[in-house]
Structures are given as C-alpha cells and as structure tokens.
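In the block that follows, a single chain appears as structure tokens, in the form predicted on its own.
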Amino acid sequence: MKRSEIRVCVLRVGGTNCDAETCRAFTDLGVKAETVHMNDMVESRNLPSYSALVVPGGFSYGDYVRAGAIWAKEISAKLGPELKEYAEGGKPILGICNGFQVLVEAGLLPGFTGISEQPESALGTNVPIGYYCGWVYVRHTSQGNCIFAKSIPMQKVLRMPVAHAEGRFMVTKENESSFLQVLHDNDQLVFRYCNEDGNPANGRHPASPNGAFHDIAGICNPAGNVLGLMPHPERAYYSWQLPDWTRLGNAMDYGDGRLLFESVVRHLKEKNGRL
C-alpha cells in the first residue's frame, strides 16, 4: 500500500477541536485524512472504508456530564457493532485528549477483555483542581506493543502539550496494583509524565499536570492497535509549534509529535506488505 492510499478519518462533533491540524499532520506524511462529522459517518457506515480512525481533542458537547461521556455512548449506541469489528480486527484507532476520554468512557480502553460495557477507568478532575495549558514531558514506556510508537526510541523523552481539566487518569483505590500489573504485564503503557530529564513525575505538579495515577499519560490496548492519551502530538507535530521554536531556528523541522503519526503510517505500510 501507497501512503496515498491509507486513509485516515478524523471523527468529529460539536465541541471538537484540533480535527484540522490533525488531518494536516497526517497529510504532511503523504496520506489521505479527511474530518468526518458524526452524524456524516452514521448514515453512510463508512468506517471500514477508512485504515485508521482518530477521535481528536476538544470539548465533545461540551463535556457535559463528564468529559466524553456524551459522544462515548453516542458511539456504542450507532456505530457499536462497527467500531467493535473495527477495533478487533486489529485497525488503529487513536484518542488524543476529549478522544482519550472518548475511548475510555466507551470500554475502549484499557480494553483488558475487549469492549467492557461499563469503564474500567476513568479521567478524573486535574489536581490541583483547574483546566491546564502547558508543555510536558512524557516518557515512552512501551516495549514494542503499541503501533503509534514502534518510531519512537525506547525510554525516549518527549515534549507535547496538554489542555484539559479532567485528564487524571484513575481506577478504584484498591484495584491500583492489579491495575498497573495487568498494564505490564501486557505492555499497555505506553507514556507517562516526566520532568525533562525523564524522572518520573511522581505525581507533583507542574511535572504532572493533573496528578494521574502512576503518572500515566497514554496506554494502549492489549492488541496494541488502540491509543489513548492526554498530551497533544498533533499541536507538537512542526517545529514552529513548540514555544521556543525562535530560539531554535532551523535546527530542526518538526517536534516529537510526528513520531506517533509516522509509527501508524510505517504500521498501515508495512502490514500491507509494500516498504
């Protein structure tokens, strides 16, 4: 398959944000992407059609019960049995931000035994409590499972930036530790916040900026084909987007955002046997 032939929908509502600069991302690597609103995508049961799928940030109706949780049952209830063959037949999907909280309050994620019908975790109110805009580290912590970052070295530190008020990653108290060892075990964490030198954040903000559990930032399914996280690769996808780019000059053409658009481009190229 030629990068001209994979395409990429980037599902939108009202409140989402980012859907444009997503599809620019994918489009500077030689791909198709195109938004599709919703209710677009309902009436058409298109998704098949399209090689990967990315639910992107913003403020989903307005995240009006909790954040996600509107479109997440708006999901399972007309694209349910679609976006299960989808996901099970190994296609990438990926949440970034009101996406991440999409596909968690929707039982894709952390996806220990499929789909669940109720969440298994959750994205809590930030601690200290408040929406935050900012820059962050995170840590690429998988061992390979993940496609979004089969580009990305090894305990390589990123830079990304975050903006939301509820992306504590959490589960209930006395489910933490199996929690986090089912993670392992499955290699399903895929980031965690850290300080620029790539200690881990232990909760302490600005480091962590809303406190999540094990300072997660991003995990994955258990197949690896379904990406969640909170930071923004696409707001850190050219060079010119990081916040000291004048300092930097021409010294480099692109933040650390393109490697997780360019791992699933490898990934759809290299499943369909064409390098």
The other form holds:
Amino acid sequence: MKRSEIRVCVLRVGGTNCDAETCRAFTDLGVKAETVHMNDMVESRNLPSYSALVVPGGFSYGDYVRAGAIWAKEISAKLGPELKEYAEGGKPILGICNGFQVLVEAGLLPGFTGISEQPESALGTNVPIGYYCGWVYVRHTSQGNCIFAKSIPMQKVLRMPVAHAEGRFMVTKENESSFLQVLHDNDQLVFRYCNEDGNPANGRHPASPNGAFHDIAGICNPAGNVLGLMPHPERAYYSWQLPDWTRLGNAMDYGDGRLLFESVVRHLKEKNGRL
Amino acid sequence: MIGLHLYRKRHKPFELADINLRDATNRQLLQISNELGIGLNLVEMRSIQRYFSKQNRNPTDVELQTIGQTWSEHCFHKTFKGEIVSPDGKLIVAGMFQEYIAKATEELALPWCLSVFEDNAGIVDFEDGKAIAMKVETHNHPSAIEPFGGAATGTGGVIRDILGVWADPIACTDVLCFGPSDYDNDLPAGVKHPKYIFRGVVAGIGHYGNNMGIPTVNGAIYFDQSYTGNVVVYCGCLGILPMNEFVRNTQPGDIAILAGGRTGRDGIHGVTFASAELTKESEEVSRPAVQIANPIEEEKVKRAIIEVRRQQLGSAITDLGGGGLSCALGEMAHRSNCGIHVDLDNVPLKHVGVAPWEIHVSESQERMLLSVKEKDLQKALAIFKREDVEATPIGKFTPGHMLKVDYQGHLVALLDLDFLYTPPTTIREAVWKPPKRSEPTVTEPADLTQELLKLLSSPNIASREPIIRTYDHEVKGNTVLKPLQGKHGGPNDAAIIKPLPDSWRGVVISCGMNPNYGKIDPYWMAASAIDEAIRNNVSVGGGRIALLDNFTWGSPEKADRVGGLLRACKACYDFAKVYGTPFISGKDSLYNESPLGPVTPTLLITAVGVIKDIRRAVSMDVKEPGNLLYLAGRTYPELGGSEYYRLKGYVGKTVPKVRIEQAGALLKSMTEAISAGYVKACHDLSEGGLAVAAAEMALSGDLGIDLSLRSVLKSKSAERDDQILFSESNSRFLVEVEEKHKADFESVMERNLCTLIGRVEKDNSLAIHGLNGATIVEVSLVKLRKAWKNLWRKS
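I've shown you the form predicted on its own. Could you give me the structure of the form predicted together with the partner chain?
Next comes the full complex, and the chain you just saw is listed first.
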C-alpha cells in the first residue's frame, strides 16, 4: 500500500485532547490521518475502512470511575463487534496514555486469550501519588512481535514524556509472576521504564513516573497489533519538542517518538494493500 | 430579608418581587443595596431611583439585580473608568484607564494591534492572517473561600474569554501569590491557612488545564505575608484564530444561543463578592458565589465553537462570566446597537426552584453565548449536539435598545440598555504619601556563599519543579521552550509555543511582578514589572512585545490605596510608551482586603512576544565549557525590596529604578544578538540578582561558572560585593557567548553597557571573585542544586 493510501483514524470523545498532535505525527509521515468523533463513528460504522485505529490521550469523560473506564464501556457497547473483528483481523490499534487505559479497560490488552470481558490488569494511581508531567526513558524490550516497534532496534533506549495521574500498570499480586511469564512467552512486553543508561528503573521515581509493576510502560497483545503505552510518542516526534533541544544543536531533526509511528506506517506499507 | 414596605412579593407561581425604590429614603436605598447583595452606593442607587421614577414604576428584583451586576466594580471597572480627585475635591485624572493604560496604546498606534481593550481578550497579529489573543484574569476571592474550585474556575473563565473572541486556546499561564507556607500566627476567623490554600489552588489550576488539554506553560509563585488573608490567583490564556473568521456583528433578528453547562444556584453574586472586602462572614455568605468546575464540558464547548467559527455560522460570541446572563446578554446587544428579548424558561437548569433573578445572574461555569442568524440556527445547534453539548436558543435580538426578559409568560425585566451601560461616574479620592522607609545598615556577611545558598532555598527563589510537574506543560506538542530547562529543570525566563504546524514562528509568553517593591513605591514596582516581563521575553528571543496589565489592589474606597494605584498606572503609561510595548488587555481586581489588612499592591505584567524562528530560541542553561559570560546592564546598589533584604528581615528604601535611556537600547541590542545566533544562553537578572542568576544557569546546565565582580559595570556607589551580587537593578542579563562570536556579539552590543565578566567552566562549581580579587563565592553545583530544590521537601 502506498503511504498516501494509508488512512489512520484517531478516535475521540469529550475530554480527548491529544488527537491533533497524534494526527500531525502520522501526517508528517505522508499518510492520511483524521480525528473522528465517536458519535460519527457509531453512526457511519466505517471503522473497517481505516488502516489503523488510534485511541489518543486525554481525559475521556473526565476519567470518572477509573481512567478510561467510561469510554471503554462505550466502545464495547457501541462498537464491540466491529472492534473485535478489527483487532482479530490484525489491524493496528494504538492506545496512548488515556488510550492505553481505554484498551486495558476494554479488555484488548493484555488480551491473552482474545478480548477479555473483564479487564485483566489496571493502570492504577501513580506512586508517588499525583499528576506527573516529565520526560522518561523507556527501553524497547520486544523481540519483533509488536508492529509498532518493528523499526525500533532491540534494547534501544527511547526518551518520551509522560503526563498522567493514573499510569501505574498493575495486576493482582498473586498473578504477578505468571502474568509476567505469559507476557514474556508471547513477546508482549514492549517498553519498560529505565534510567538514561538503560538500566531498569526498578520502580524508583522519577525514572519510573508511576511505580508500575516490572517498570511496564507499554505492552502489546499476543498478536502484536494492539499496543498501549503511557508515554506520549507524539510529543517526542520533532526534536524541538525535546526538553533540552537547545543544548543539542539541530532543531530540524526528530525525536524518538517518531520511531513508533514510522514502524506502523512501514508495516502497513509492506502489507501491500492486503488490508 | 423581605422587609414590610421595601419589597412586595408578586403573586406568581415563582419568586418575583417589586422593590419599592421610588418611596425609599437614602438610608433605605442603601439598605436595599445591602439586602439584595448588589453592593451599589448611594449615588448609584439614586440614579436607579430616578430612572424608575421616570418610568412610573418600581423595579423588579430581576432588574435591580441586573443593574447591580452590570455596575459592579468587577464588571464595569468603575474605579479605572471613574474620576480620581484629591482630598480637596480637585480633579487629578478623568479616568486612569483612558489616561494611562489605553493612552499608551493609542499613542503607539501599532498596526499589529488588531483589537485592544474591546473584547474579552486582546488580539494581535501573528502570521498570514492568523492572530493571537491573550487574556489574564484574577480569581482571588473565590480562591480564598474555596481554593480548588476558585482556582479551577479561574482557569476555566479565562479560557472562555479566549473562546469569547473565537480563538482556539493553546496555552495557559498562572501567577499565584500566597501567604507564607510556614505561617504560625493565629488566623482570624474565616481566613484559611496559606498551606491549605496553596495546595488547593495549585491542584485547581492543574485540574482544569490538564483536563482540557491546554498546556500551562508560564507562571510564577510568590510568597508574602500580605497575601495571608487574601490569596492572589492570576490565570492567563493564549489563543490563536484566523482573523478572517472573527466576527462581531449581531443584527436584530439574530438568535441568542446559550451553550454549554446548565445554569444553577452556584456562582450567585460572584461579581459583588469580588467587589467587596473579605470578611469573617465571607465563608458563609459567599460560598454560593464560588462556581463548580467541569473542564470536560468546556473541552466539548471549545470543539463546538471552533467548528461554528470555521463554518462561519455565528454573528457574535461572548462568554458567561461575571454577572452571568444578565451581563452577557446586555453586553452583546449593547455592543451591536440592538435590543434583546430573552425568555428565561428556555435556560436549561441544573435543578428546579431557581428564581428568575437567580437564573439571570448565576455564574454557573462552562457557558457561552452566541448570536446566530436565524438561517444558520439549526446548523449551529447540530454542531453542539455532535459534541454532546447542550445548546438552546433563549432569545432574539431586536431593533431598539431594550433588554426584555420574560419568565413563564410574565415580563420580569424591561431595561433601557443605554441606561444600563451609563452608570453614574464614580469618583474616588486619592492620596499618596510615600511610606516611611529607611535603608537598613547591613554589615557585609563574611560568608557570601552561605548567603547565596540561603537565597536559593528561599520561598521566592527556590525551584518550582514539584509544582510545574503537576501541570501538563506540553500537551498539544507545541511547547518549544518549556518552563523547566537544561539538565536539571532550570527556571526558564519565558515559554515559547509553536502554534502553526507549517511555520517556524513562535509565540513568547513571559511575566513580571515585583510586589515587594510596591511597599516602597508602586511607581517603580510597576516600572520594574514591565521591565522584567519584557526582559524575560527578550531573554529567549522574543520581540514585538505586547503587554497585559493585571492590578490586584486594596479597596478603592480608601484614598491611600488609590494614591498608590495612580502611581502604578502612571508608570504603565510612561514605560509602555518608551518601550514601544502597547497594552492590549488587562483587568483590575480591587477590594483585596481581609481582616489581616490589604494585599501589598500587586501588578502583574504579562508580555506576549513573537520569535520569527523558534530554532533561534535561547534557553537559560549554560551550554559549553569555555564560553564567555557577559553581564549586560549596569548594577546599582538597589537592594530595597530585594530578596536579600527580605532574608535579613528588611524592606529598605533603594527600590530598583528603570533607566529608560539605557534600557531601551540594551533590549534592542539583545534581541538583535539573539536573532543573529550569537547567544548560547541568556538569563534575566531578577530576584536574588547576579549571584542567583549565575547559580541558576550553572546548576541547570550542569557546568561550572567563574565570574569576577571587578568587570561588572556598576555605579560608583556600589562598593560592596554583596551589593553587586544581590542587587536587583533592572534591565540586566547574564549572557553566554561562544568565543567565535566574541567580536560579533560585542559589536552588536557596542553602544551598550555590557562587559565580559567570566566564563563557563568544565569543573562542577560556581566561583565568584570579589572587587578586591578574593574568591567570595565557591560552591559545588551539587550543593547549589540541593539548596535550590530544598524548599518543597520541608513542606
């Protein structure tokens, strides 16, 4: 498929607020990206016409109940069958920040045995508690399964910002080790918080901004086509978005976040119109 | 509350009363004003009495409430528009706003000022038909009663001001003044502890901006004893709009649409509350004046409004802020020479049993008023529906100039808008007696390193990182220069936003504020605030600067407060004029007094500049060992009101002045040097002076600095090391320049006061050599950082 034929849907509802910059990242790579309101999507039912779906950041419906919970229920209720078909058909679905929370609440992630009816994990309140906006390092830990990370060298350390109050990835205490085992076996562990040198953050703030279990910053589903992550790659797309670009020299370059977008666009391109 | 003769309840299925104004004595007029909570004085009440006598009837409560809201200090700014007289009645100035603030802008007559003082926000040209709109508001009184809600709705309100000129809000600012966190004296009844207020306000600001997805990019936090009883919360918002889609042209026949949140009993009498001093009863009496914030509602309203604008379906827009519908409807109609006929039945309510006057004055949040042509009505309503926003036609604009309000089939208000918008001129008395201040005798401390460390950890200088991190400062992905810079979160002088995807042009936002100087002289306080805001802007590469003024003052009914205000306004004219920086918008908040006394006169100046190419932006952290450090600007022994004196327990007298003949040329050259690319880092000198600026540049760049005070350009009277280190003289910059640009930089700065005073070093320490050559400051960056980041660990 040519880049210009690729169409990305960036979905939104009331409280979504990272759609424009997410669209911009895709557009910069030469693909078509548009923000679509949930109401329009429900009415038009044209999800299948898009090559990829993004659930962007924000505070959907005010993040009442739990972050992402309301939108997740709405998606399941109103777009359930289409979304299932979309996800199971291997089409790329990306959830950033609030989008990650939505995908977890909707049972798409980790999705060990397909879309689960109940959430299998949670993005809990940060430790230390409170909203945190800052840049973090994450290490790319997937082995090639995730289509959003295929262009990212293995073990590469990426720098991206986070901005959330509920990003602490967690599963029930008694399931932690088995959960981790399955993640590893399925190659679902994509990004882990780390220090600048790539060493694990070990839950320590601020290298880990939220105290996530196993420093988990992003995971994909077993098939590798659904990715959720807390950091914002769209805010680390251009180098002038970096916090210290005035020390680095060239403001016309790109940031690490671009690698994610480039990965999925390349993946779509190589699929050669079979979508 | 309903007296025997003054009020006559009408027999209606809802609450409505006639007020017997025609027969009221002067005393009773004031009683009515007081009992209805509208806060009007006798002159105003009598003018209303005359109006209704001519009409041969008494006003309804809806009418009197409407007038009360419209004529409040908060809505009409009657002190700034009124006459200022001396105690013996002689006219000093016929209007401070017109004669000082607006006059500077008028005389400068700059073509890029597209709309100033007219709308909800000032609008200046940006690029290719795109304009930027900026507004800064205060939300002090509500934040004193309910810190979280007060601050959150302050942010929500100023964002609506930006929507109120059809602009898309893209950045927020916040400047907050609190009493000391460690306040341990008794607090009078009704005054909450500064720490409680601090936590609530910071959380409220973050809550609104984060939820709406608008980055909070610039601000300040200031502590002073005088804010203990009366917190100061400034909320700013910047927006962008294509000027060809800006419309303000309501015609008779157009429909008034109320869009957004529902109307309820929250936010009743917010403006009268804001136009009175805080008392121990405020908590109970004025709690309903504080509104409830729902940022998600506003996010949806924003999307809808931008779409209505894009499709050109509106004929005018304004936000519902102070005074609610009563002010917004009248204003929109009056501005376009129309009347308005509105039916309050159509206003969607949060709950039943709201009286018509309450519906009319409620300040419930997240509401906007639009006028649309009848033919566009359905299209416009459909857009709101798409966004899950309630939007309701509530009335129609009419020929003539009457405000006509119906409720359940009854006429509840009929007011001539010409009368409503020409309240009697307010006359305020002004006296200015300079406060008795003297210069303290401070012996020069033996260990100046310790003094520097103390300053770095003092409340007004220490790192704000823990606060800034709770605000999303980069949502939208356009924050080019963030509030925290360098490797260790250095305090940036100004923020830069890149609003257009296909242009390198950026907007530069900075602020200046020096409340402590106001204790000595409000004139130099205002001059310093203007200079600081501008030099902060220039430091990062900003130019073509516009200013916003926000006064927070004590009661205008007290002559000494007005005397100080007059001096500050005078400085605004003087310095805006000579710097060529017009005022484009502003707001005053008066009556900032509590049982603990008035706030210290506080003028916030916000500067909005433009940088032609954001790739030329300069941050404040030093970049490379070996680079040269220049100090631009002359240093005077000006320690009056300085943080150094505060440390010693003094205010002092030698307030920093602005020497315009030098400052203007210096700023110009700095801008030139930065845009030519000669400058690697630049930091303005403010609280804590040269020593603190050097420390901040070093600790955030993670590189050493070596300076000599001998090379500092100074007045003869500055003889001591501590004076030069900590003086807060205006119009100064510390600048890092690469060796290869030495000659270029010096030639640009040639005619100015600028000398080479040191270098960036590889070693991790700050070393400063005194006038006699001895090393007077020597300290590791680790220690500097520890001191600077220490403040919040304690609390």
